[in-house]
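The form predicted alone is given below as one chain in structure tokens.
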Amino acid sequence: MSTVIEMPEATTTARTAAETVASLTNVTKRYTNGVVALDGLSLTLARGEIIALLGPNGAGKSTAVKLMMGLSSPTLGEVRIFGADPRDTATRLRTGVMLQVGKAPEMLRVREHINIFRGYYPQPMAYADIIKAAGLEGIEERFFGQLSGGQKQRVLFGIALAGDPDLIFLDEPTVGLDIEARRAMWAQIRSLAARGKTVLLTTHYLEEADALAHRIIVINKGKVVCEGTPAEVKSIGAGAGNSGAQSGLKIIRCVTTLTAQHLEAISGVTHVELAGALTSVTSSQPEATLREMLALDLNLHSLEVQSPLLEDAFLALTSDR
């Protein structure tokens, strides 16, 4: 799917009014082997936002992040961070990065890692604040090589915060974390945004994007195919296989004697799926649809109503079909 789904007017207006922290404008990135990683891509990140950048493998996510980090230059188009070149020293001092494949010397202690990185910045975050934010209490004196995978992730998160950055890139930040540690990191990411920090998150945990992001940008084949709040993206994705983007879509699951033909004739129903005894009905008018279903089938039971899953929307928006 290559058609960009436009943002609802209210969301677009709110984002325009916010302070722009980073932007890619009509950016194309073509490598020497002829591969086009980004194809006229444009996006903006606003102050205080948590943005999830999603896409299948090879969609161009890593290339877009490298451009914003100043590690690569566009073939065409413009990249601006805080209104300046991302390669400028002053710009880099205001950014923090946590990479999925990040490593650190194993024979340095946690405390040493944090203090070394704090020393690179003129106005670093307080040591105690980093330790608390990254959940490193009690392991400051341990060598990095002695830590579990989840503890290493938390150290790398702490290093990303060392300079008290205004823009933070987090690449798969919760890989290897248990549920409690993951929820704790989510809380810290929300806290950063509440302080006016901008967080760009790339993750394959769509539950994480749904829970954290103020706005989701879905890219495929180097282009933006959809952007909006998690609810907007899920509604757009649910309608992508039918008549296009629709707001307010819900999925009604139940056991009913009504046939697919009966259900499809009900106002608001956009899709019907049968899976054994369970029937799933997607509707743009869920309340009206449900009232009519209950009136037609007095024995309807095992009822559940939910918003479309982000996973389903993601697959619909990035499918080649």
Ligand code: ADP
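Heads up, when I say rigid core I mean the largest set of C-alphas that superpose within 1.5 Å between the two forms. Just so it is clear, the model here is predicted, and its values are computed rather than measured. Positions refer to the first chain, counted from 1. First, how it differs from the form predicted together with the ligand.
- The rigid-core alignment places the CA of I179 2 Å or more apart between these two forms.
- A movement of the C-alpha atom of S42 falling short of 2 angstroms is seen between these two forms when the two forms are aligned on their rigid core.
- Taking the rigid core as fixed, one finds a CA shift for A52 smaller than 2 Å between these two forms.
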Given for the second form:
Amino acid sequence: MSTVIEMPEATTTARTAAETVASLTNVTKRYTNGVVALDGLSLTLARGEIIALLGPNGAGKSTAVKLMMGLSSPTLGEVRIFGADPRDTATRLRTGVMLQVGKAPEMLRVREHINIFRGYYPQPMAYADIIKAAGLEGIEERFFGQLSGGQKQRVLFGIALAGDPDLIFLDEPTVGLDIEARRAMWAQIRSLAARGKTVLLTTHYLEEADALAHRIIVINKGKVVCEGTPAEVKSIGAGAGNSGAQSGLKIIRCVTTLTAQHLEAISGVTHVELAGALTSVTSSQPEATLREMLALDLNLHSLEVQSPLLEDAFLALTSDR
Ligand code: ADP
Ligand code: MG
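Output the structure of the form predicted together with the ligand; the preceding block shows the form predicted alone.
Whole complex next, starting from this chain.
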């Protein structure tokens, strides 16, 4: 049972100020190789919100997460978490993270992984709650090394919850998951937010941001391109994408052994993306593309064809103007 405390309208301003849990203010991050990953980026995260940081590969999403975790410091600007420095121990104890390239020792059991991480925190989440929230029932005694990719992702998600964090960073949490596992993780993320946790999720799937987020912040080349509710972002994107030039576009998703190089040579293909086990192919001649793909890879499976309305909107927002 959760309790929702209704606040009277008059206190809204004060509440908004009090409820900011994280902020980046005019943050620029220049790596030592000269790459400017974030370019004057500002954003705030409020209590109980699911925020999707959406952008193509290389946009700066992971860099923003690393700055908020205190794993990296800004070249310019300020990062505050719970009003403090992200490197403070007290701050770190209130945050949980699932990194994009997460790894864990293979020879430990799921139960051991979760309990080791629970041991790092003064007030960890109850073991049973983590198992339930991360969907780990039935695999608790398995070795990490024996798990499927999706199961490993769920363990890493469980580890992110170990300290019962108020702020959770999930960097591309559903990459490589099949549709069913992705939906299950979405449900788990929603239930965390319903308990007052703030979740910052990075993704390059507009579909995922749309399904989950209260607020979407679209970034590209280290800058905020647009920000709003999913409906607002989609309407802006649809307007921007209505040039008509790409109206026949479809996104073909499947599991295939065909390489990006093979796929890019197929007629109609405009874009190829490999995300874990899944391959996404954008095509302006989907039927022809699909025929060729099926002929070239007889074992192609888990096929899905989508209208790229959302992706189209997103591409329009993040393409060079
Ligand atoms: P995203 O998560 O949106 O794909 P990243 O934040 O990982 O983007 O990367 C943003 C840009 O910064 C990219 O051009 C990337 O190559 C570069 N970059 C990321 N990490 C480093 C690093 N440690 N050193 C140098 N360049 C980096
Ligand atoms: Mg990333």
